[in-house]
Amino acid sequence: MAAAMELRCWGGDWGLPSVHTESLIVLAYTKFSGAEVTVSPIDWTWKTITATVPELLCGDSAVQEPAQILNFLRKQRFNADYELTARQGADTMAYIALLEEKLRPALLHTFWVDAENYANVTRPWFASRSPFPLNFLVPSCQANTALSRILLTKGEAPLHRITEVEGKIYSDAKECLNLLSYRLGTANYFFGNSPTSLDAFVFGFVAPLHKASLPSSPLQSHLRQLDNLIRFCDSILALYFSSDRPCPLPPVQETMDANLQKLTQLVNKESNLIEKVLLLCFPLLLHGFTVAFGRWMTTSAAAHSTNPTDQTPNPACPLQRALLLPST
């Protein structure tokens, strides 16, 4: 009997089973390959900062990263690519590399670096899904990681600052989306009549950009002009994830949720201010403590040296008793 498999990932929203690209890739592939996994969202747990997601647990094995998880599932005979030819397999690897090189930096910038999107969409969502006090740490840590990754991969000379990189990464991303749209054409999937690992990767990259309500995104505007990619994402959601969507809430609850969202945004803005104040004040507080402690030590030493009682020899001390003996 095969061991039960558990998938740890970020939870869903925006009509998606997960808002996290890597988690969405693995979730889609499990549906395509027929793998039965128990999905365990890390939302509202300490794993939001300690865990690396997605993570597949099977018996004593723990596998991370989408490519490694997909390989593990293939070894368990859950293979969505078994009908691909060698040429199609090579094309799959090439397109996945294209997604990683051309589209991922723009997605990281859109969700984590763009100030308006980060303040109104990304940070409130991840903060609301993290327990206190991690709601102050998780979004900022992921934003810093995203910025570092963009500069590491795209910040080669003479482009050293993020403002100099933006134009390049968005141009590459639009070119990547155009190539994907051209390759898909009028077909339902990229290879044949069944979805494969390439469909899972494209869905994981494109679906969050399609479904998120972003106040500022030229890349999202460009995607909406590519009707076949939009249809591709909607079709997968309808065929494979329709039963995973939460039931619609009553109007009163929707109003309460809208008010709660506004309150969350306000709290997040205040949290940003608190973080900045703490970062500015901490060095001053540390310096003040160091100066005060130094003065206290100096005062204590001076008081000790001027206290006559401290200068009285102690006969019980062998060294002082030797000093008190008269010389012969």
Second form
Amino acid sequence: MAAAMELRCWGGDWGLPSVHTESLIVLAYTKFSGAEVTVSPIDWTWKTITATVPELLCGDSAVQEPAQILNFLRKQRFNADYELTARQGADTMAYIALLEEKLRPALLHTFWVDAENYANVTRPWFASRSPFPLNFLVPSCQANTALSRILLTKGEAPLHRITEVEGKIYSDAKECLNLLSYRLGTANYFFGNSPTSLDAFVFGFVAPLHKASLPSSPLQSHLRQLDNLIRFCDSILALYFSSDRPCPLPPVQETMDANLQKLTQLVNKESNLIEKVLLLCFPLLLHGFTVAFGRWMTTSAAAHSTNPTDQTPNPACPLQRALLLPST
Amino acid sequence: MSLAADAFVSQLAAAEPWPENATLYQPLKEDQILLSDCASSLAVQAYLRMCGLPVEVVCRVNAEYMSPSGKIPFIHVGNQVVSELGPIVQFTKAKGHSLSDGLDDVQRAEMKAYMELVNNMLLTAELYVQWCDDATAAEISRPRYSSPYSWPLSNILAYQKQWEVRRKMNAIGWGGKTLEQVYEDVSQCCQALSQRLGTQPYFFNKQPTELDALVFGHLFTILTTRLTSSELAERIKSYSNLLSFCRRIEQSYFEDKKGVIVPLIKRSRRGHSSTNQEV
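Here we have the form predicted alone; I need the corresponding form predicted in complex with the partner chain.
Below is the entire complex, every chain and molecule, led by the chain shown above.
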């Protein structure tokens, strides 16, 4: 089995295991696939400015970025997507692209660019989790990165101003949330009854928006109207991230040896066959037994009784006596 | 554009029918246009043909600067100018022509997701190959982009554009990728599209939608453009249902009544022209 794995990520708050979207995606996937990782938050260390978060350390190798980390975990046989068909795998890629293009810019804006949210929620949180003197640097670095990313991807040349793209990115994000809600419908997860990597990605993007107490957010109020997405986030938090009950086991797949698997299947088949045969044969056996017993009783009664006028019908076999009653 | 302006434009659009003199602007086909712009332009042309809306393609040197968003292509309809496939689809919908009306909510969500997949993977990969790969940038992209201008403006504009694209790639995390990783991403994207298409004629069974137009635009352009390396085209050719999909759309929508295939693009990217070729 794999060496011990350590995950470096931002710490948790607001009822979430981590407030950082990418870290949350990886944490959710480790729970869904049953991978044992030790979580080491980078809060209050110098890694808040030096490390790329999230980062998975396994032996000598270090993997970054959620998509690469998920690939690495799949190769280590922690695969939550085992039961997906090829078409569902293609749908997963498409929906992840939808989240990246439509939802991420608005989330970056809500947390890092919107002045009220940044001043009241984001900046205090990240500043309080960074050591002195990084608490002055870390939030502003991240805010600048977020702003430049929004402008470069969504800004329209030659007027790179944030006010012109705000309307567009929020309407795109609301549409994206609506599309996710249509796709989820009334199901518990996006594909079948067990969560997959798409569920991890959606949880990572939507949960911070759901749980953070933001002073001004039209996007959060829009999310609150989509009941099935709220229920989706809450059920994952309750099932996989609550400390008082153990997590549901992931569907067991190729962890069993292939030969052992075939043998157990064969044994199961045979035992099923024996059960079926017994079930069918039991009434026949019972009937045969009662008939035989009845015959034995009549033969033994006839042997004992010498009076031919003994007309009292033998209660053991009334049928036979009835047949032999002469017509007087 | 802000939301209020969008609503206003939609109202104006709904007022008039599609005119006969609609034009689509793009850079010069022979010498100037690059892979990514050509793919976007072909996608819009395919979409308008699928809707049955006539449009004339006009090539202008400064098309990029005329466009309201700075992106190619843009259409000039009546007295409105709209650029990029997304807004053009909404514009034609306001005029009463739409290809995706028959889809239910879940299918529409899937269609939008796959369109974002194409934009996120294929378009970004095209931009990467054009501007972040030094060989291609030096041999093809910079000379072509700056061909209408004289020195020193040509150098300045070409390097400025390259710098902008590289900044964008760094911002979205593609700056650290190697060419091999980009080709791998394109393969995965094509595999996802191929799985989704399966054996159907179009992505949503019998009728084409804007997703079909977008996929056709990108795949056809990649297949018929000669770059420094043909690796990108080879990756797509390994999916036979995507090839037959491109051929089917080319024959259905780009063939005029005499059975002659209308020349879509000139294949060469190295300066000399050639006739239209089979995919």
